[in-house]
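In structure tokens, the next block holds one chain alone, the form predicted alone.
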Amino acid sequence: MNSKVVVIGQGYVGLPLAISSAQAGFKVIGIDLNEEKVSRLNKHQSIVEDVSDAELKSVSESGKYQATTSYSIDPTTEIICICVPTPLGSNHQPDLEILKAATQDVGKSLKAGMLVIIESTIQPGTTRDVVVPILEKESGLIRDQFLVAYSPERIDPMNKKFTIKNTPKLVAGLTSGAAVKAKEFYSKFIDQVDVCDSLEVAETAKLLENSFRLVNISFINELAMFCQKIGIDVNDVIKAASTKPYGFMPFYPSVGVGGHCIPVDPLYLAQAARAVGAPSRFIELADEINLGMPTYFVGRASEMLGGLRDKKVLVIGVSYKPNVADVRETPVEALINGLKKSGAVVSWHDDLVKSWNGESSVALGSGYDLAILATPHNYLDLSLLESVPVLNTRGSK
């Protein structure tokens, strides 16, 4: 197979779909604007988890993979993927910006024929009102000359159960030949792909997922501090509550949501909801809540000590979940700006994450007047906090 295939932004999503493009045959090139992370791709550096050293290096000395940080896309290119970030602005609300420029820079470079895929999260209308007139205007061509589809990412960093080829992957087209050639596509390296009936079915139902996760996140983490205040582990309500074999789903406790899907999706539900009039209560009420977790901490941090002045804390784990070094959105961050705003003195461990806003990880070990266990990476050994008090977020007394 000599299809050539781009994949426009190479981090937790788009170089996992770029290698498996690549071990399916096709001809990738992965583009992302970060010189460093460029480098270190084409010299068989994975900078995520779920890409080995091995991989990459397999499908780049194949001839089948290579990184670069031009847009100059190849005229012979049949797929062009873009999964850039579409994160939440200063103002806590949708971010497109990225996504736009993104597709500015394809337009400049497509052709008559090919298909481009958005693999980012957008609100729905966004694939057909936003897309796609910036491809018409960049390229000079109509939109019947190209093709255009959806497929929201379902990237889980780390986890082994389910990986890209096993995850049944959404995909709906502009055009019914768009979500053929897109499903086509997919299926060479996916076991399951469905087509769904419209650009906006597969947009919203994206924002579904990840909109109820966040409320039912929301809502364990109201229940823990319940749990806490008569003395019992919310881990194990939990634990009797999943012996119902129907009508219970468990979500477990945490300090917040984070990472690049939870926190943001629903915002992006929400948004739109408002724009036409409906309600999103629920998800503004989930939002508020999860916001206001690193604070329930500091709070709880600061009776356990009896004010938090300068006592020496020390956060465990700040990536947004455990065992990945990905640091986005994460909730780690409010806890650790609310402990010095209380004037408590903190270091932080994480050797996943090693260095992080100018400061670095430093070692476990006594010292301290208080840990907070934040984000329980397998890899952590408590016992060298030795005497040291820990508070842990994901539901101890």
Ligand SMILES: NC(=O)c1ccc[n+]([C@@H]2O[C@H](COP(=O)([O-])OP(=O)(O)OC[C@H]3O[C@@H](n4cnc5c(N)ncnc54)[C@H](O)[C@@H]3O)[C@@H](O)[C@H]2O)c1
Second form
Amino acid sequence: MNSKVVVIGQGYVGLPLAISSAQAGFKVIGIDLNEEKVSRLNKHQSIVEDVSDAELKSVSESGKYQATTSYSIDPTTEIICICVPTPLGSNHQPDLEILKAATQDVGKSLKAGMLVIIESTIQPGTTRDVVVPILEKESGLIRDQFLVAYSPERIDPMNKKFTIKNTPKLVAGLTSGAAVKAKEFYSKFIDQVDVCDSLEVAETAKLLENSFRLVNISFINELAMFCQKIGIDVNDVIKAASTKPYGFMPFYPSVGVGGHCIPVDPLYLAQAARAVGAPSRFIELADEINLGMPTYFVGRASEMLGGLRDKKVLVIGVSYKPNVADVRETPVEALINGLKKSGAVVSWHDDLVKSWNGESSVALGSGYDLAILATPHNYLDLSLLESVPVLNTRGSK
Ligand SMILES: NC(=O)c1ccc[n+]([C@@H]2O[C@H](COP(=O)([O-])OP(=O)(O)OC[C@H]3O[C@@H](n4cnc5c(N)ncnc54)[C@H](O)[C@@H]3O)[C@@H](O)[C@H]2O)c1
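Switch from the form predicted alone to the form predicted together with the ligand and give that structure.
Let's see the whole complex now, leading with the same chain.
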């Protein structure tokens, strides 16, 4: 098979997609505006944990994959997948500018019959009302002349059990022909592909999945605050409740959620909900609780030490979740800033992140007034702290 595929955005979503489709036999070009990233990829240096250097080397040397910063898309390309960031802007609200820019660049090279698939997380209606008009305008074609689909990504970086291959994938098309072609594409390297009735169903399903997580994590964090007050460990409560074989799903406490999905995607849903006069109070409250968690732990630390001024505090684990080096939207940043604002002298340890925000990880050791376990990586040996008291953000005792 020599069908040509272009994947726009070579990050956590786009790179694994590009490599999986190359391994399935497609001839893949990965486009990314970040020159350094592209140069590393072409030297077979992976930039995400889920793709190994060896895999990159293998698909590159067999001529199935190449990265580039150029948007000059080969006119014989069959499928273009867009996997660019859809972040929150400075006002903490959805910002589609990157997606619009990438769609404009794709539109300029769009030819009749090509299939464009959006994988970025977006609000219901975005594919139909934002992406398709841009493609029409830039290409001079009308929507019947090309195919458009939406397929949300569910990748969970470093999850060894559920990979791109065995995580079911949703697809929806602007037309049924687009849905059929998108399903045919993904089915070459994904075990189960489910077609949704409309673009809006697939777009909203993705937002539901991550809003469900944010709401429940925030709820468990509230419960953890309650358990702390009455002197029990919330993890014991969760363990006990988890013996119920139906109707319960465990979520665990933390200093808040991070990454580019769970703290972000629900706000896409909340904005869309407000716009049609059906506001999601659950999401808005969950966001507020989530953003308040670092301050809550600054308060707990202050209580433990009788004030934080000039106290030496070691924060352990700064990435947004255990066992990854990813610091995007990490709530630990707000924790560290809050501690510093209260006068503490803060150091941090994270051997996976190593350097961040112009600072470097320090060794785990004694000599601190308090250690705060923020992100519990598996490699950590907390016995090195000796008698330093530990505030565990993953529990309530
Ligand atoms: N990371 C996840 O686990 C995850 C999971 C599901 C869905 N998503 C969604 O997928 C989308 C992409 O997220 P990600 O985590 O892969 O982001 P990322 O930041 O890891 O990667 C995006 C890449 O796009 C590049 N880029 C930015 N603008 C570009 C442009 N105009 N043209 C070409 N490349 C451009 C960036 O340089 C970057 O390398 C987002 O909408 C996100 O919400 C992410």
